[in-house]
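This document opens with one chain alone, in structure tokens, the form predicted on its own.
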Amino acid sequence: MKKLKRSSRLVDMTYFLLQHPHEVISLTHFSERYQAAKSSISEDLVIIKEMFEDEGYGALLTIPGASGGVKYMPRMNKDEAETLVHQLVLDLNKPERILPGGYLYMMDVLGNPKLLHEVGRLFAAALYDKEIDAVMTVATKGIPLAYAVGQHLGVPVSIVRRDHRITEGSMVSINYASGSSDRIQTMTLARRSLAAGSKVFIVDDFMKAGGTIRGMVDLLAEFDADLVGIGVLVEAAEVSERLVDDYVSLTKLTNVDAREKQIELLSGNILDRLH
């Protein structure tokens, strides 16, 4: 890259950090990238750090040592998070979304890149102090949500499927009980999709009793992987038995009546998990 003026360097450096969350970037990398002295780079990073913190974009951590540098950690301030969750509640709180079985039509939400980008940042903010190696979800509707979260955590996504695909090679399969229908079903994950010992965050678009998520938790044991947390876009409040306990939700479906076309959603518990 050609030598840049400070103003241009600050813009490019900010963009670079936003595109590489949770990644340690050395001062040498920036010095060589911009053909600038490390002392100048350090001054630039102080400016960016103050801007990130003042505007609630996140934190810029200094990592000491020979292999150190700086690391951008996405955050979201409480006001911005409340606005996002409130907008989700308004968008989802429509009787025409009601589907048979007490589910909701959400494909328009899951297909909205701008909205999911912010949802991913909110989940990442709630996981600010967690070490995470991968995000896991089950195909198919959880995929866009998982990629949005993975982008802000700077980690890959592992996709669990309910069928075997020859293009994914050797698979690990388990049987699990669906919490809503009490049926025994199968889920699979490619052996190459998740490294042993990985710290994993599970996400899903909708949770009733939590049978599918419970199945993914059990699947982690087959990979000697550790569960760091669970996140859902919508949780159903009225269930007889919840198969998972500790999770974060953006919204909570408190009432749905398909016959009367009545629906009510409230904010989930994620606002209480922000640091």
Second form
2 protein chains.
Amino acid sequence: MKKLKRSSRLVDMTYFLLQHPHEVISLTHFSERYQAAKSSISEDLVIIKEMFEDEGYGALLTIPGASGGVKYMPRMNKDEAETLVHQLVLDLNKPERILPGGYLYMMDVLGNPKLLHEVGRLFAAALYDKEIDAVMTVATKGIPLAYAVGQHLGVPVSIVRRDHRITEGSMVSINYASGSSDRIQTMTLARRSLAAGSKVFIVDDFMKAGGTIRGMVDLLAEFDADLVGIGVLVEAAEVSERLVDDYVSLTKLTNVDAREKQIELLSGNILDRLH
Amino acid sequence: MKKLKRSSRLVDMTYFLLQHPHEVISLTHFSERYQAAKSSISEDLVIIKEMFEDEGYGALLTIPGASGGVKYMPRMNKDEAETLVHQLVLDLNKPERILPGGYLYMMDVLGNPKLLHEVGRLFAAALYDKEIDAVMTVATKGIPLAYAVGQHLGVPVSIVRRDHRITEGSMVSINYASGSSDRIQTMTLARRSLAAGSKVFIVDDFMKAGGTIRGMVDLLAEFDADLVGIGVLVEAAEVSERLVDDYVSLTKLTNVDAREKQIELLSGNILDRLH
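Since we've got the form predicted on its own here, give me the form predicted together with a further copy of the same chain too.
Next comes the full complex, this chain leading.
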């Protein structure tokens, strides 16, 4: 790269930091990349830090020491989080979304990468201070969500399977009770998918009694992995017996009546969990 | 937002453009956002355009006229594309990845959001001049890929299902022959998932005889949608009869022998398809 002026450096550094969330980038890296003095790089980073923090894009942490540098940590400020949650509520709170069994049609939301990118940032913001090694979800509808969260956290995604169509080599399976239906089902994850000791955040699109998520928690134990947290896009609130207690939800389905075509969906608990 | 200096504006505009690929952003939008003259904004954009194009992040197209502005279109230059493809080849070309039936274990690659983000950009770069309304894939392993491509193209993702566990309302189903196994299978997409007339790019992780992709092409016809292109992460090359002719592949599996634990994987045809 040819030697750049500050204005050009700022553009490139912004791009670079956004591609490397939760990674420590040394000042030396930038200094060599742009053939600029470390003092100039430091000044550049002050400008970026100020903009990122003023606009709520995230924090730019300075890590001192020889193996130090800067680390971009995506966040979201309360105003923007409220706006996003309210947008989701407005979008999801529609009778035409009601499916048999009290589920909601959400494939338009889950299939919207731009919206999910912001949803992922919101979850990442709530996990701001936690050490996370992987995001876990179960196929199929949780996958876009897990991917969006994993992107902001800079960590891989483990996709738990419910079918046995194609083997992925040595598999770990557990049986779980899908709480809503009392059926015993099986979930499977390739042994090589998740390292022992991994700190894992579990996400899913919809949680009713929590049987599926409970299954994933049990599966984590089989991998000697640690549960850091649980996040769902929608929690169905009218459930007498919940198998999962501590989780973050973006929205809450408080009432759904397929016959009367009535639905009531509100904000979830996420806004209380933001820093 | 308070009135910003050029250096701060450049950071915010870079962030903003990266969140809005393939969207026309008017100069007025930026001018109002930063309380800056349009002439200043134009100068800012020249700086960003130069950096984006020099580094191969993408093009910043100027659209003239009243409803004009700028549009960020992610691209990748040939050098970076070659490096990425070679990295994928090195990564995938390992005997321990071989699965029964000549398939490859790829969940570590598919579950790596950072790597997939670059893979998505590479596909988007190959589709640079095409008008695309949606990306389609079939659950499960194609989903992270489709999401990454959709993100760079700024379009939604349609996920075709192979199971019938949960209904998504009115569904469209077609039967297809999974070429590798000669079994008749069913694939399904919710009617409301895809608008008629949509221009669709189909992606999948692995293509052998192309039966699954052929099925998705047939499904497109049921939606009166148009096929723009097909992209796969891995094509298995030793197939006598291919059901799909025109596609883009990042890598090509030229030989796989589960018993001898031998594998040969090379670059696909993507590098010839880049502009």
